[in-house]
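In the block that follows, a single chain appears as structure tokens, in the form predicted alone.
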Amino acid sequence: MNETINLLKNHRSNRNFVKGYKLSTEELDSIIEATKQAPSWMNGQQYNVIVVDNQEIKEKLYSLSTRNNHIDTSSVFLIFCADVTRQKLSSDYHNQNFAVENNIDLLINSTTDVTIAMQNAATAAESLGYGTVYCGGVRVIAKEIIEMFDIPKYSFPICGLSIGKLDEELTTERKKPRFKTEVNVGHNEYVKSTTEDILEYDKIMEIFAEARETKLWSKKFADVYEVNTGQTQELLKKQGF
């Protein structure tokens, strides 16, 4: 197995870092490096990368999503926005109309370059041996964050990235189980999945125990996707989507 794929393979989240270690400006800028080779639709890179490493500005992100204390003592907070303000200036160069509000098209081919280029760079910083996890509460602060970064129309905070030497006494965080492969992975076919794979998976979870984890994956996502507030949605809409 090469190391590339072991990498892979064996991610975990990390949540606890060493709070006052700085990555080398050359580690950081190859981690940036990596992420902005990453493939985009069309080559139209349509994201934003906000490079945080002022602590001041980490711990008020802190202040603003509590539950998410990583933010606080990592190394940096990478925050990662959907941006078409390129194509925007691309369409009025051109004299031509930039159909973005209700596009949906635009914002998934933007939502996967940013996807894709934050994959990059968690790839890029756990090689480094550093510590990485993803921050989808960067959405539940997206308003603030626009306010605090004067986020331009056309751009939209999807989700963070916290990059950090681990504290390894802090450290809990295990290889999470997945679904069996044939659950969500079809060759040459699309494969359903039933509840009875719900089920055989709630008990792994349930027999996994991590510590965070106080329902039922299945319940998890039941309880999500119960109500849609439409906050995203009117926020999306107040950017320009």
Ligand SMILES: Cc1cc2nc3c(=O)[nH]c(=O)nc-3n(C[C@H](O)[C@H](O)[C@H](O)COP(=O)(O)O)c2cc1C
Contents of the next structure:
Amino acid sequence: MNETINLLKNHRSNRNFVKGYKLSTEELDSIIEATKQAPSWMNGQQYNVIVVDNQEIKEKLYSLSTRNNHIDTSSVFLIFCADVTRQKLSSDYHNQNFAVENNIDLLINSTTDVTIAMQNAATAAESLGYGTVYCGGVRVIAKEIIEMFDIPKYSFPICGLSIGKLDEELTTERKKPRFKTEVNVGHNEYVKSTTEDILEYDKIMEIFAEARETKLWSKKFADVYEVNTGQTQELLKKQGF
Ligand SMILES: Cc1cc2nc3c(=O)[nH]c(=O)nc-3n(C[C@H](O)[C@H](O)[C@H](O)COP(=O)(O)O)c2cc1C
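Okay, that's the form predicted alone, but what's the structure of the form predicted in complex with the named molecule?
To see the whole picture, the full complex is given below, headed by that same chain.
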């Protein structure tokens, strides 16, 4: 159709990068510029990005999140924080209350801003021929990241994004199937999913047989949502959200 749509339609996360490969300053600057031009709620730009291209820091992060070896081999690891520090400064300047604690809208607004900016970064990087992988694993080590980077109150690390040069020999990733469109896209209607839809997708993913997927899709989510540890909630509260 066109290059942008083709790029998006063929997206794959890639986790095998050529360690030590550096993006040019121009490439990194372009990715950051594309990131920052993302739309945001009320033009709030409620995010901060930590651009980690220092190998020692990447290794330290990898040592805290050993399932995510792509952090170590990436050229750059971007940490995206939901961030309302500039909103706090604005409220203080106008001598107004800053009612953010337990404010779910604020959490949705800032994480949405983060997400859109991240996807701009990922698309820009992929358009330059680089591989990307999001890293929600950042939230598991949020406490350590907050300490490492001295992240202040009203800012919280939501997700990371590894960007790197694909290691063609190690890269085996194939485009991953999604739910068929009728399952979660309705034209002028809300479509309701059924258990049959889930079982059908379980089968599709079983046949797709990606090595890193050790459980059925449905079981993976049944397990992950079986308990709420509340760990993130506690830390969010500490950061003022
Ligand atoms: C918010 C978010 C968090 C993610 N966190 C991780 C992660 O911590 N580690 C990882 O290896 N992949 C992570 N991924 C990548 C997903 O596993 C991947 O996008 C999904 O399996 C679909 O595969 P695909 O991107 O190759 O199509 C994350 C993706 C998103 C959108």
